[in-house]
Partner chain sequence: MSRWRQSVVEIQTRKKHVNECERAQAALSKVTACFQQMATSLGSNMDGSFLREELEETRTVAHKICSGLHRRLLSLLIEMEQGQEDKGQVERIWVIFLSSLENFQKDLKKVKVLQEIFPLTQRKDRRALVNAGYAGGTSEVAARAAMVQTPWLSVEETASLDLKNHIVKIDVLLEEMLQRVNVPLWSVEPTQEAWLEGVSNQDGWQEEDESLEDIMEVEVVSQNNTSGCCNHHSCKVGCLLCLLS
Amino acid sequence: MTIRSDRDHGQRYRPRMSCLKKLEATVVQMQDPSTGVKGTDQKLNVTVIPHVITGQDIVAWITKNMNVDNDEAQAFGTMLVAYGYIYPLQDHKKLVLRPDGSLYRFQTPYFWPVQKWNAEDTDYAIYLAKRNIRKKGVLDAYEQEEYNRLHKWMNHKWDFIVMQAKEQYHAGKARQKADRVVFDCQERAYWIVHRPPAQTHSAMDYGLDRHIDPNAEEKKTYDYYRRIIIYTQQAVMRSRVKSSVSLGALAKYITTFKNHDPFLVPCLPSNPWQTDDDSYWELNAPDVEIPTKMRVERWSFSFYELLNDPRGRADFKIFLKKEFSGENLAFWEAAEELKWGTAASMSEKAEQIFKTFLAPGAPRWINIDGRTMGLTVKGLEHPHRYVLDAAQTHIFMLMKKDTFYRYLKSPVYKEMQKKAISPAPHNFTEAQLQENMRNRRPSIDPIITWQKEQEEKAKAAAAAGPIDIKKLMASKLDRK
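Output the coordinates of this single chain in the form predicted alone.
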């Protein structure tokens, strides 16, 4: 196995390195000859392995030295095994700590994650080639699959890989048998952690790489202290809330949304992931004609919940149309499209929004204060994604404080509450669950769903546009 000298922008710059260093300090304490976990020589097959420890001894040491119960000690020990600080000798594929007489060993510091070297495909190919030589072509299923894939991908340098594998294999044959078995177990445990079998979670997975070290100490320059002073001033000026008020708001939020949390309350009529019945998805589809009572009730929690639900927003549009104030919601939606749309269409959308909502004599002119109007119109000269934020916030607060509460008291919302359905829970038997599993059908393609949404938006835009009276009268005369 070779070590690369290039800079690693993965493990080196991860915030969990502090966690791994704490684990390393704990493992060093566990290996202390006087106060650590006591190891003995154990016979594995026909070879005597030195410094072997058992799972129950590890759990007992963690329980005693960290003042935790057995379950927490087992979970912490499993984390040590998952990160590769301890490896099993018997069932090497299962990276868990069993609190019994199962045999384990401490991994050598050379293979610890804090060493910060990449587990590259070339090293893995050399390991698999060496293992293939030792096992005479008999590899595990997932190892054979990886071996074939790497052989196909690295065919241009496979001779070099096989040569390195043979040299390492012959160097290992020169060692004593006990040392050779220990090193093979250590190397296999390393690759089980870093290249686990398919459909197996790896504790070494992480997100995008960072190109700066978040743990490095910054030089104490003038700019550093200036940023600290600005941050402290902003922190002092920030408004504070009493803990009793914040806890009361949290308790109110939990009480409000408790019955709508699928982790706390079962889904009605049933959980589709468990029963393979898609009634729940059909009843809660974005464009469903009659929603459920739970969904309609959620609209009344906040104005954001109402706008976030496509069906609730459509019902709110019906109310605004009767109130002759539909331009407010139309402007809010247009601002959202400008904010999240493509950059190529930004100028065209900004011009269309100005002509429709902001220009003098616009067909759907919105009523905002003069200062906000002036800032918005001036910003539209050089449009960007957030040029309408001030006007959008003004309209949002206007609808939230006035129109939203009138909607909750209106006949439109009360009629929807009466029509809303309350599905009965499903009580499937085992035979019915098996039948549902056999009758699974694929879901609607996302492209089709997107096309339907675009068609509905086009129809809504056409309906909201200015009406040509002459064209309308001409079409009526033609029909007569």
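Positions refer to the first chain, counted from 1. Everything numeric in this text was worked out from a predicted model, so none of it was measured. Whichever C-alpha set is largest while still superposing within 1.5 Å between the two forms counts as the rigid core. Compared with the form predicted together with its partner chain:
Residue 348: CA moves less than 2 Å between these two forms after rigid-core fitting. Annotation: Cα of residue 387 displaced by less than 2 Å between these two forms, core superposition.
Annotation for residue 190: C-alpha shift of 2 angstroms or more between these two forms, rigid core superposed.
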Contents of the next structure:
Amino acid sequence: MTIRSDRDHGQRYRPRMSCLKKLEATVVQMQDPSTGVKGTDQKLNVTVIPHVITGQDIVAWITKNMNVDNDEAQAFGTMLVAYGYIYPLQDHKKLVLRPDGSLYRFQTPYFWPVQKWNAEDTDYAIYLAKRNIRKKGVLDAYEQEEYNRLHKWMNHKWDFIVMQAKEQYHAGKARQKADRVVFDCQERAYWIVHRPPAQTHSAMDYGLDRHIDPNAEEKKTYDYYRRIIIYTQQAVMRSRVKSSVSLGALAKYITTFKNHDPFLVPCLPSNPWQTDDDSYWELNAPDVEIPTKMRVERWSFSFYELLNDPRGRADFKIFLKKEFSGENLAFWEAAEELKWGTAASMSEKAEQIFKTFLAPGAPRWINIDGRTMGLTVKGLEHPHRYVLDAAQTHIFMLMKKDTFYRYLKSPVYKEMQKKAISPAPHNFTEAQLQENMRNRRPSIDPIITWQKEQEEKAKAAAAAGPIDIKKLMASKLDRK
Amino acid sequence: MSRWRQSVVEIQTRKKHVNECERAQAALSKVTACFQQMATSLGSNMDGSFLREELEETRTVAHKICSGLHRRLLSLLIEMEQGQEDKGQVERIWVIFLSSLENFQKDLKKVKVLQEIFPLTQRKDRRALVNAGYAGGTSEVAARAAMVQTPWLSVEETASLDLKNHIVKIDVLLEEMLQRVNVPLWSVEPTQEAWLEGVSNQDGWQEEDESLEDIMEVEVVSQNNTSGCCNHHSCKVGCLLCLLS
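Requested next: the structure of the form predicted together with its partner chain (the form predicted alone having been shown above).
To see the whole picture, the full complex is given below, headed by that same chain.
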């Protein structure tokens, strides 16, 4: 029924779940009757159920036995609950360990999360059907949705699911009442861990499955050793840098960018993720009129930063227009477009670029050395994505070594520095934070942003095109 | 052979076979459900050699039903290639049988691993059994499984298998089933509806069920509303990974 073939080279091993094996050993220790956490009885309406433990006892045991402090013990305990080794009896949907008198119980090993057994959809369908049979209308909204979805996708198995649900329900009834309650609690806890309601954090999130079992020891065969040898040979051949040099570069980077990291220095006016106020994003939008001081400062760090920031690039363009040397940047942008554009438009773009920038006597001829020019022109006969790479790098270096420093000393930049604003930090009170949270609105539709960008580009292209002499003269004549 | 050329006797025997298979399938469901109930006690404080024996017995019963059902269904389906009327019904049973075999095999694998993790060979191993809150045993469940009847249960002899070989044999069975007969699995229409009515056999049972739900809801200890994972006042995340603490 389910397509099973071990030769399909599919990825099915769950990574980062090897911690589960270690957790199991701890849990077994924890429930040891003499040295583990002390359990008491839970009194319910009609029965008494043994083996109930309180949150504070768990935290105390972990603190003592694992020799950690209270906060860490609580975090560890919450992990145990989140993975499903212990489940809460009150407020069963919230998988957190509370260090007070709240009650917990150990999960039976059948329901432990194990790396190899994924919680299957079939079982989930049977579980939901069972609960529905037991009492109609008891499923939550998200569970009902899942149930309908499973009914649609596993329609052919539905008879089996219903039959099995009924039989499991009757088999459960054959047990004593107390055990039935325990089993139902266990099953419910299991499915809360493995099929959490939407928008809750689940400990079972682990990303993509792996191709090889990360827990299995690899057999040291001939192939394994051959692989290791090739790997080490290649590692020896790699070029090396002295650690003083690389660490020096890292230290320099850190000192330069230290004040711009939102983790280390709070961003002005306020971090939108924390205060729900998006003025930070609005002030730093790509097409804003007046950028912030931090942004302008960032442009001076390196040419790459300047070019990457769209506002910075626009400013640089204005400067270049004044100097009448805009062709370098235009060529660089055109080369970027070729690199990132669609494959269908490539030959067309290559033609365009050749005519505008590279042909002898072209309107915006760029000044690169003869060798690079020869290589590029030859490559353009059969254009591919990276055919302009050499020329682009050359132009980039030219701009960086020459034009960039002139820009930093230019009046354009100095004016921008003066004009840039430095927003004052917000200081929201708790009530204002709640207000912000309520007033959250979605931002502009990305389609609109994209359309605006296209319009800007069209305008820029029209402005940069070759000036039609006739039209210019015609307008001048008209004025006369 | 078209329908009109079959004799009445043949049609009747075929109907009888199909009904037998349906009943056997129901029995298999029962046995696997009971097996699962008992398997959940493995590794808990109720675990013991008694439970494991009961599991073994249930497993052998299931194995007998499986092999008999497999043989019969296979022969029915092969006959069917000559054009029969009850194609839909037999295919339905086939699909249900496939699914229940897979389900059962999953339980068997779990049981095998659990029995390895919690071996009961020495006395001190009993301390490792998790105190999961069970008080009673599963003998009633085992009795329920043992009461299952199929026509061939007592008559036919099937080789008994231990756990590991059983899992392997089911693999073989499944492969054979998928390859030998050409049944379009996804075209089977179920007869049950999506949202079942609650089981309302006896009134007594109904009341018992409702109080069961109430029992499971333990009173919530009073807590302040801003309890997140930590005591920070603006922590709205209910898990341990918030960055505010």
